[in-house]
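In the block that follows, a single chain appears as structure tokens, in the form predicted alone.
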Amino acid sequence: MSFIEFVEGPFYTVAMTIFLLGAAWRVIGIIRIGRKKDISPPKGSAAAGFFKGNLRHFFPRGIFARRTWLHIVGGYGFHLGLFGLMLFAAPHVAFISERITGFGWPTLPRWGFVITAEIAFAGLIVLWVRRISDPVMRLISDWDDHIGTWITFFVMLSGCFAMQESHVFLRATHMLLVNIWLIYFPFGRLMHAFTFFLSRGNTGATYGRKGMNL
């Protein structure tokens, strides 16, 4: 069996089993731990809260975007530009075509995954950067914020090394830090791709409850 093989036969398995039930270990954690009950007369429905607080939550407050205007352009730009690789990139699309959902669908073409891959990458330094250099953020950041970013970034600079598959050792060393970020992302910060909605609507709910105005 070749390192290629490996990569993405074996160790790729294994690595999206542990992705999988990883993640689905800390949500049920999460939800299980459930929330003290409210014995006050409801003011309004905590079920539309809870979306409310999800869709409301996406897009800043004026007054927090004026002071964090840096933040929220590296933000949006990391987040959505990451989404648009991992779904719309070709090799994506024809790995996961092949490998889990057996149909695939239309992709960006090479400017298209050039300036996308610009964007998350410039997203992703700019809020590394402010984690450095912002008092507050260092204050509150640790090795694991740190790594998160690092594993993240590795791995989109190898699938831009591998785009063009001009080499087996490229898509393989990309393979490979796909697999070490799969393991890592449950157990550390990146998690919050799938608690973010969790928090938000437990925050939109209580309020929703309430009766009250996000």
Contents of the next structure:
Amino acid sequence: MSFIEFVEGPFYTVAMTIFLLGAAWRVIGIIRIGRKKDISPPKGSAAAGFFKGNLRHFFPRGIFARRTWLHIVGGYGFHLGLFGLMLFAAPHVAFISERITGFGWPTLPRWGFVITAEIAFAGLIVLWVRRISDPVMRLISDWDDHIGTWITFFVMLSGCFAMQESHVFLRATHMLLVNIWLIYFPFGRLMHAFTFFLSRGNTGATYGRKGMNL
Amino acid sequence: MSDQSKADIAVAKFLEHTDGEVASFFEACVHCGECAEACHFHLSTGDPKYTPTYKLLPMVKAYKRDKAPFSSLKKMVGLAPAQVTEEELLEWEPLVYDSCNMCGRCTLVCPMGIDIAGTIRKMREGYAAAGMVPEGLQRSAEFVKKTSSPMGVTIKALQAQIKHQEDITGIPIEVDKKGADYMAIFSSMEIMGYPEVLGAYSKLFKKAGVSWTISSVAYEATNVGVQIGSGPLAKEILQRVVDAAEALEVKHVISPECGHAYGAIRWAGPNMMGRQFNFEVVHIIELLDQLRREGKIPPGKKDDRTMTLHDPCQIIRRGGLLKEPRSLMDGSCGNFVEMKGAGVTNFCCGGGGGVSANPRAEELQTAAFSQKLKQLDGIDNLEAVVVPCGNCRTVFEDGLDAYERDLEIIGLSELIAETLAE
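Show the form predicted in complex with its partner chain, please, the one above being the form predicted alone.
Once more the chain from above appears, this time first in line as the rest of the complex follows.
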């Protein structure tokens, strides 16, 4: 078995299994801790608040934007760029179509890929530079923050190298890093991709019960 | 209590209070530091240690070590956080009690919507159980046990204030009136510092034809248990009010112009008692707004001074009463100007959540008040600030004094009473 066959075959299957089971275990584990039923007479709907809270926190409040614009721009740039690359880069669509869905969808043209990648890289670099330079960020950051950032960075970088599919080694390197990223994901702070909805939702539900329009 | 056992007791309480909601907060925080940009303690000092999420660190560590999914696996491979020590708890104690008003402004800026204020409240349970509470708050708790009031206000003192207000208004206030529709409770600060609120209630309720009373055994609304983080004490304080209200068979209990008292009885109350009450809790602002909408307390000549409204965090941002005070202000104030950031994003006065009862935090509180002062300075020719919270009022007065500023501070009920149609 060649290296590329290994990283796209059994290693990928193992990594994806750890990712799926680990992420599910962690989310279910949080939910299973449970929460006492709130018996104060409600003024509004907790369920509606759960969804509203999730949507509301996608949009930064204007009054804070002047102080947090760098983080907003970096954060949105990185995340939108990353999702653009993950879901619309031609090799990804081909891989997903072949291995998972059985069907594909329109992909980014080369120039679109380049722009999207630049936005994602710029966002990630801004966030990381802020993490190592801002006194608040330096104080609160830990090794998990840095590992998550760097693994993601190398996955993206190797993906750009592999884009042309000119060398099998480059594609294999990208897949190797993707597998490492998938294995690390459920155990670290990358899990915020799944836990954010619980956090926003819980606060939204509390506000919702109080009939608050936040 | 040995040193180790203090840490053990605190950690056990941290874990007990880390329910699914708190766990979701700890699991979602990405250490982005946005919360620092909303915290008046950080903004006024520039010190990174006042970053709200940082204040939670010992509780986060306890959760990640002993309760989080994969914590056993991480402990096995040596990747779990170290045990929380007493030294660490002592280092964090001023962050938990002195530099957090539990105002919840940080939640609004948090991309994950983490309720840091609510989590600090739960974290304080650990500190209270381990006996690691600031002296000032501990003293308030002792007063409460003796007199039911954190300032030691006795029924005799209340009766004297009632008599004085009856003399001023000419309207009798009936104490322990069984079967009244409403039972009012007050904060000690109102009773001793702003007793005119009693006169305002009697004037407004007479006009509206509302039947009301004050209990001689449960007149105190302040819940030091909530401020300290002691669930048992909070329940004991609340029990007095619930027992008195149910004994007097009132239909409603009026929560006063006091921030945390509203949350303590309206939202946390039934959960603390483990049952719903036989009466409804209504905030005085809600009640006055309702009476005004029903035409029972029509506004007369408006106060034409340039006024603004402070938003007490636990009533507005965390209590949900955003429109009601504004509607009342519009009816009673001829020149009502909102401060920048008014409403749900308004700054806390700096003294909420027990900070004003903690002398050790005085300097920090004054520093935090500078953010409020900036908001006030943004309004041209401001003549008065309406502050619908007794505790916030004293913080405003102390803050203005510290910064050598002169501005009138008034309560909302008093403003409504003063501008009531004849």
